[in-house]
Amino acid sequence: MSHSLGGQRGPAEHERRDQIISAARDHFRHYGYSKTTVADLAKAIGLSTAYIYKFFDSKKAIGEAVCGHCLGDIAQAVRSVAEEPKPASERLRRVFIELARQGAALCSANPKMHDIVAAALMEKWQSCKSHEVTLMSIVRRIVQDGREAGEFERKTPLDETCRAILLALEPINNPILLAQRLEAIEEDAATVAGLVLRSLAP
């Protein structure tokens, strides 16, 4: 997790920081973000509240770090799919489906994490903004590859194309929207991906 996230203090690499983030992640999964206080986390870890404040200036800062870890795991899974030695059209289709799978897994395995994700989205946390930048870079690389290989049209400005794809990913990328269609999310992702790919055809 990048030390550049707001609200973090002290050395960028420190065992205690990682311990606090790990304990917070477990605590949020069990009790939910809104019902957890910094004092609760301190008690769970066996540290004083004052000591935790040496590394984070608020509960939000801890939540930001936890959220960043979750989104980082999702981004890594999507990036792995995007970098496979396959045609750009197939990689883009798989990005839609993999993002849906990862989001569904998070909602199903960690329903309490919905609480922290909702806060992150509503308050526009930096972790969410960084995740969007990462997804944009993944999409841009695939589109560029597809254009160079003659798979995708080249008339539409690259930025406009990539932004449109990111907007098409929103119902899949946004955990709040995704949770409303959890049972059919992979099928929905494949359907949207198909429409996007047809629009990209030369």
The other form holds:
2 protein chains.
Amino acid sequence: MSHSLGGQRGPAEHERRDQIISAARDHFRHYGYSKTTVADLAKAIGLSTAYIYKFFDSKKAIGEAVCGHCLGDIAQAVRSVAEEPKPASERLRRVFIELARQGAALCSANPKMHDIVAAALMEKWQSCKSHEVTLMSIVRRIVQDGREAGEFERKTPLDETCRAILLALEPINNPILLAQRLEAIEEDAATVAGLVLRSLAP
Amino acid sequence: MSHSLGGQRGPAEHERRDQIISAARDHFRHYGYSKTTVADLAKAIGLSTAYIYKFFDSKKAIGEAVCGHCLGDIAQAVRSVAEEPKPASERLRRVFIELARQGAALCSANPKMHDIVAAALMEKWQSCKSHEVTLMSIVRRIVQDGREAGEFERKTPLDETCRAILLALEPINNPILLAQRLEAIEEDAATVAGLVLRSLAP
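I would like to compare: after the form predicted alone, may I see the structure of the form predicted together with a further copy of the same chain?
Starting with the chain above, the whole complex follows.
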């Protein structure tokens, strides 16, 4: 393993790791997760498989990292609409729409990556659990802001409200359900958002 | 084909059809849909495959019928709680809970049949579309009753309200989502029902 100057081993390794993830992203995108081997990735980057195994335990660990990046991009887009300086109800509505858009875009532009995310969800990969935690924190922030501003009711326990919203988000957020009604997904997102907002009325 | 006395060809054929469906139900339950052939079913009933093809075009058509029976049983159970002489809000809550119970029971007691229903849903079989139409009519009846009784708000267009409730039911009703959180499904159903009922408040 090549060590950088000034003991910068961490950053150099970090770069290598990113390079592997990036190659994996390309390969998975074109050939799918199941048809890509660690040897394919090693060949693409010009490394040995043994070298790749220094960074990742298994192909699944690489898949996890790629899936995590992909969900991270979606979460970032959702977070940016969630944080706009607008009323909480508007921010919540936009979270629903943005999730639908991001999911539909992934599904259309990158169906093989979408399949990985769907498989990851079925097998309860850590990246999917983390994504749910992120979504929950985004929703919770908006609900709290809405309660403080008097926009939302405060009788229902906060945890219950947030859990219910996450469940209501599932037909939009779940890649398997989303893929089944891709043409209607934005309209569905608006419909569910409407119901959720009515449920939050003080 | 044996014709009955008094021109009762219809009913006799109906019986034969039921016999095939019943044999298919048993076979699918034990061996799964993909591992069962039409020849297996013919053998089990003591008929020729050609005879079975007089009643069903294909194995898929038999699968459709079995799936339809299975979903029909669930719909029947849901309908009976929906029609109890109780306030609309209570009936709607029970629809959520009953769907969760029925889905969980199918998934636990009869996992291979559950897999068929899940596959049927992914492939948008007619039996699944019919089931959704049935659920929609059950929900619509309750919402209308609740509106007439002054229990539910009437500002939102009826179609939008009902469509939103069907979407909110999806994490409970969808066999794939249900199978992923079987232990929590009744609690989840109660949580979503709570949100939906808050959204219906006048």
